[in-house]
Structures are given as C-alpha cells and as structure tokens.
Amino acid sequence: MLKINDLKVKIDDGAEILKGLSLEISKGEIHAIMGPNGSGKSTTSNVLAGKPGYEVTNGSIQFLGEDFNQLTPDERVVQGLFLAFQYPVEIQGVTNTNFLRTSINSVLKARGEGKMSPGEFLTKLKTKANELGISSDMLKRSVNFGFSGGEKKRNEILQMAMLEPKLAILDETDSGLDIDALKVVSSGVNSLRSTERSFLVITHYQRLLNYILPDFVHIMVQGKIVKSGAADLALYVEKNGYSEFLS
C-alpha cells in the first residue's frame, strides 16, 4: 500500500529532517513509529499528508503504486489517506455535522461517485458517534471549538470512521489523553481494522500500543529508521529507553 524509499526532506530554513527514511506498509497492517523528540516522526506524517513547508530532496513515496510527491493534500485524501493530528485545529462557525457532510461529499465527488443521501449520512453519523461516546450536542458545535483534549481526539477518530480511509496516520493521538479517553479512541481505531485498511501509528510511548496492537514497530532516530521488529520491541524501548539507538 505504502512504499517510502530513501526519503530525504528539508524544511524551509534548509535543515534536513528526514535523512534516508525507508518504510513499506502492506494492506491490513498496523505499523508503529517510536522515537525521541526531534527524530522526525511528525515530519514523516506531515510529508505524507503533503503539508507545505517541506522539500523532498531525495527518494520517493508511492501509495497504491502512485507517486505521492506529485499530489496535492486534497488529492491524497481522495486517494484514501487520512491524518489524525497531534493538535487538532479548531474551526469556529462550522458545525461538526456540516464539516463531515461536506468532507464526505467532496471526496465522493472527486472520485466520480454520487453524494451520500442525507438519511444515509445521518444514520452513519449517529452510529459512529455513539460508538465513540460523542453526543448529539457535540455534533452541533463548531469543529473542536471549546472541546477538551480527549473530545478533540475522539472527534478526529469520528472523522476517520466517516471517511473510511485506506491508510490512516495517527500522529501522537495519545498525547494528552487520560486512560479512559485513550481506551475510547483505541476502541474506535480497532473497530476500523480490516484487511483492506492500514494504519501508521506515531507515538512516544508504549501505552497506546497496549490497546492498538501493531504488527510492526519501528524506532526512528535522526530522520531514519534504525531498528524494526514485532510488537515486543515497544516493550523493550519502554523498559530500556532510546539511548542504545542514539549512538
């Protein structure tokens, strides 16, 4: 599904953040990237999403065989990419319901498909919101405006559940969550696991991976992956830290 080959990326001030990142994710797999602050984890998610301010100087990103470097952020969404932000933005004056309906119908239109009927949309929205503990009042409020950290993260997972992407990137979704909110968010992610959908989970800590069990764990240091393994690699890092990977 996703193939990143020897990717090198600079930011606007010329500093090189990714220094030869390579990673392959197949359909149905969950991969986790862990690493210390400043290792390039969030840069990886931003580059995959097509965020401005980053320059790819080497390597390639292929998504379902297509060159992602040539696609705009909205075109990547249409292809099936979703990014859950570490710090979800607030959009005052746009209700959650209208935001989701517009997003879904925009994607369907870009794919040459018909719009989702109001009845079908509301039925799906109510079902997914109930699963994530999102009240009807929250759906009427502006997107993330005045939401707690946990509510914002649940709202991100609701967006993912409604859009049903092929590849979902979770950029430190566990940041700022208490244990109850973490369980709700993880349950929402797990409900979307399928043989056709993949996940890239970016996190500092192993605790998220207690609830979202990855197939593979990768340790990122100084802009590239230095160690890969099964889920127990996260436990090893939690116990021993990153010091041995920094040399």
Given for the second form:
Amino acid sequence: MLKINDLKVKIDDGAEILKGLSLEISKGEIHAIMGPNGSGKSTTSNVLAGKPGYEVTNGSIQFLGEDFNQLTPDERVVQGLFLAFQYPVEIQGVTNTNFLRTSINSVLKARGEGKMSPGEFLTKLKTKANELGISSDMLKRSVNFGFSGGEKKRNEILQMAMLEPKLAILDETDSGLDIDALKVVSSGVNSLRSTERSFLVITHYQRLLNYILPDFVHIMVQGKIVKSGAADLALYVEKNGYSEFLS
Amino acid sequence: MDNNRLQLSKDLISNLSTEKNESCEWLAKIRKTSEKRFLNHGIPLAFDEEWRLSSPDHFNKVSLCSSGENHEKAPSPFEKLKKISIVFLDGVFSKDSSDNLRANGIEVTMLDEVVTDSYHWSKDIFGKIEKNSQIISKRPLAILNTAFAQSGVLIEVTDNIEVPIELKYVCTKNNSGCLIRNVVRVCSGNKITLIEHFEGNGWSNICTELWAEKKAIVEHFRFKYLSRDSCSNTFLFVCLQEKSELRSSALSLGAGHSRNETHISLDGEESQCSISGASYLGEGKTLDDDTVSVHHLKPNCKSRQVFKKVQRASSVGVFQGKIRVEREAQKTDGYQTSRAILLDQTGKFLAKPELEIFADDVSCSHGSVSGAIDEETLFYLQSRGIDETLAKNILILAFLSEVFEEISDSNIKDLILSFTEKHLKL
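Switching from the form predicted alone: structure of the form predicted together with its partner chain?
Every component of the complex follows; first up is the chain already shown.
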C-alpha cells in the first residue's frame, strides 16, 4: 500500500531531517514508529500528508502505486490517506459539523461519487460521535475551539471514522492524554481496524501500543529507521531506552 | 484656504446649483448656510489628515446623471425577508418599485415633498448631527450632501416597528449618480430596523441622520453589492439620547471605491452603540474605507467597534477609528478592533486607531492586526480533503463571521450568512 524508498527531506531553511527513510506498509497492517525527540517522526507524517515547507531531495513515496510526492494534501486524502494531528488546529467560526460535511463531500466529489445525503451524513455522524463520547454540543461548536486536549484527539478520531481512510497516520495521538482518554481514543482506532485498512502509529512511548497492538515496530533515529521488529521491540525500548541506537 | 482648493470647490458646486428645489423655506435656509460651510471647508484633498490613507479623487467627481433605464437585477440577501422597501433609482424615489409606505407607527415623507413652510419634525434634526460630527473629523462631502441633496426620505417612528425598513439605492449605469439625504427620528422607547442596500453602478453620496430618543433602539444594516466601477460614499450620523441604543453592522461584497463614514454622538447617559463592518471586495484597485468616530459626551456610555476586511490583488482596505471621551463622560467603556486578512502580497490594509480621552475614569481599548491566512490552518483543512480554494473561502467566511455575530436581528444575520456562503461558493 505505502512504499517509502530512501527518502531524504530537508526543511526549507536547509537542514536535512530525513536521511534515507525506507518503509513498506501492506494492507491491513499496523506499523509503529518510535524514536527520541528530533529523530524525524513528525516530519515523516507531515511529508506523507504533503505539508508545505519540506523539500524531498531524494527517494520516493508511493501510495497504491501512485507517486505521492506530486499530489497536494487534499489529493492525498482523496487517495485514502488520513493524518491525525499531534496538535489539532482550532478554527473559530467553522462548526465541527459543517467542517465534516464539507470534508466528506469534497472527498466524494473528487472521487467522482455523489454527495452524501444530509440524512445519511447526520446518522453516520451521530453514531460515530456516540462511540467516541462526543456530545452534540461539541459538534455544534467551532472546530477544536476551546476543546480540551482529550476532546481534540477524540475529534481527530471522529474525522478519521467519518472519512474511512485506507491508511491512517496517528501522529503522537497519545500525547497529552490521560489514561481514560487514551482508552477511548484507542478503542476508536481499534474499531476501525480491518484487513483493508492500515495504520502508521507514531509515538514516543510504548504506552499507546498496549492499546493499539502493532504488527511491526520501527525505531527511528536521526532521520532513518535503524531497527525493525515485532511488537515486543516496543517493550524492549521502553525498558532500555534509545541510547543503544544512538551512534 | 488656498485658492486651488477654493476653485476646485466652486467648480464642483457649479454643476449642482441649478437643480435646487427651494419651495421649503427652512430647508432652503439650511442648504444655503451649508453651501457656505462647504466653501469654507473646501473639497477634501489627498494631503488632508482625514484622507491620507485613501484618495478623495473619485469621491470628489460628482456625477448626477440619471439614466432611469432598466437594469439587471442583482441577487439580494433580503429577497425573502418581510420588509417595507423604499427604492431610489438613480437618486429618484421610485414609487413603482417601492412598497406601500403606509404603516402604523411610522410616518414616511419624501424630502422633496416637504414643500410647505409649516413646521416639520425633521427641521430640528436636518443637518444638525452632520454639523456636530465636524467637531471630531472634517467631512466636507457630508456638508455637500446637506447643501445639495434633493431627494431622500424622512422617517418618524412612533411605535415598535417589527418589519425592517429597507432603503434600496440602485444606480443603473456607470455614469448615473445620486445625492440622497435621509433623516430618521425614533421616538422615546420605540424601535426600528433599518437596512440600507446598495446595488448597481455609478457615483453616490448618501447620508442618513438618525436621532434616537430616550430608550429607543435602532438596528441598522448596510449591504453593498456594487460593481467594480462604482464609487460610493455613505454617511451615517447618529445622536443617541439617554439609554438609547444603536446596533449598526455592514457587509460590502462589491464596490469600486467605497467609503463609509460613521459618526455617533453618545449624548445621553447609559446610551450605547456597536458598529461593525465586514468587507471582501473584488480584485483590482478597489478601495474599502471605514472612517468611524464615536463621541462620548455623557457618563456611563458604551461603544464597540468591530471591523474585518479581506484584501486581495491590489485592493486597499482602510480603517480610521476615533474615540473621543469628553471630561464629563466618566465610566465610559470603549472598545475598538480592526483586523484584515491579506490574501496576497499586493493587498493592503491601513489602519489608524485614535483615542482622545479627557475623562479620568474610563476603560478604552483598541487593537489592529493584519496578516495572511494561517498556513497551519489551511493545511489542516486540506488534510481533510478540502482543496485550497475552498479551504481559503471557508477561512474567509470564518473570519468575517465574527462581524455577523454582531448582528442582533437573527433573520438578517442568517440571510447575510447564507448569502455570503453562496458568494464564496461554499
């Protein structure tokens, strides 16, 4: 599904952040990337989502056989990518419901499918919001505006549940969450697991991976993956730290 | 005054003098003194303090041709609103296009119908609030209006009027134009909702004087949907008596050169006003200017100003906001904010907030910010599948909607919001 090959990326002011990243994710798999601060984890998710301000100097990103690097952020969503933000943005003056409706209808339109009927949309929204404990008041409020840290992260998962992506990237979704919120968010993610859907979970701590069990764990240091393994690699890192991977 | 300014001022009024209707003595007298006042002030020139940020050239080029031709009707947000419409076509009252103006609690007279020399209530107001406004800022083109406007409407409100009154000004052609003067008196404890609606082309100078008596409430909304070639100068002069309230809001979605001058006198204790405006004009060298002055004369009054502008492709947005608090006006609460989004490198926003405070127990704040659309927010919308153009328009609406929140009439608020959504193709 996703194939990253020897990717080198620098930020616009010149510093190279990714220094030869390679990663392959197949259908239905859950991959986790762990690593110390500044190793390039968030850059990886930003570059995959097409955030401006980065320059790919080498290598390629292929998603379902398509060269991702040529696509705008919204086109990538149309292809089936979703990024849950580490810091979801507050948008005063745009209600959560309108935002989700515009988002879904934009994606459907770009895929050449018809708009979702208002009834169908609201039913789906209500069901998904209930599962995540999102009140109807939160849906009427401006996007993330005045939301707590936990509410913002649940709102990200709601957007993911509505958009039903093929590949979802969770960028430090656990940061700033207490244990109860972490459980709600994780069960939201787990309910979306399927043989057709893949996840890339980016995190500092192993804690999240207790709830979202990965198939593969990668250790990222200084802009590339230095070790890959199964779920138990996360436990090993939790116990021993990253120091042995820092050269 | 220098000779050049005097000559230019004389040239300007030489086009206008011939059209005067002098059948009402008191009106003729006010007009005559105002003509003198105008010549004393002279026309505005680019180096005048009030005009440093936006050139007066277009506003000085008086053109009063009337074509009276049919024009293509523009879409209106108020189409489905229950209202009483008073329509001026190229500056002339159009009975055919207007609604029946007979309603309980309201007396409507056309300015050119005031022919008798007997007393008319508007005599005590006409030109007075305009003249008082000159103490705070010079507005010679408003004096011009007092001296030369031949048409307009005089509205006296003696009850709570639930149905909004729409004053619709339509200029049909590029070279058509109008000078219109309205006077409104809202009697004690009564309420009116007044919509001023601008449509079409041409040149216009339209002034409304509004007198709100004790505990009166005035809701005012100005909507401009004019062509790129238009030049529109509006004046709103309000005098608020004890415990009366003005809530004025505006939206400009089209104009070539537009200047809205507002002056509020808080002349009664515990009176309050909120003035707001949102604008998003077309591309090209458009000018959108809001020049506001609020004069706190009595204690315990509140004023609030919220202005938001979106500028693009060489367009210029100007906000000049002055709050003067006289020594007597203790416990004044004044607030002012103006913000602009610059969509590209060529759009400009120029702001001049001014506070003149002579009382020592007041709370006054002001702020002005301009900047580009936030990249992070734009990316967030795009990362939910919304393309860049749509995402920007969503953010423009979100930005302007803070002003819509200032509209207290919920019907008008909803209509304005959905009209703007359509305008932005949302």
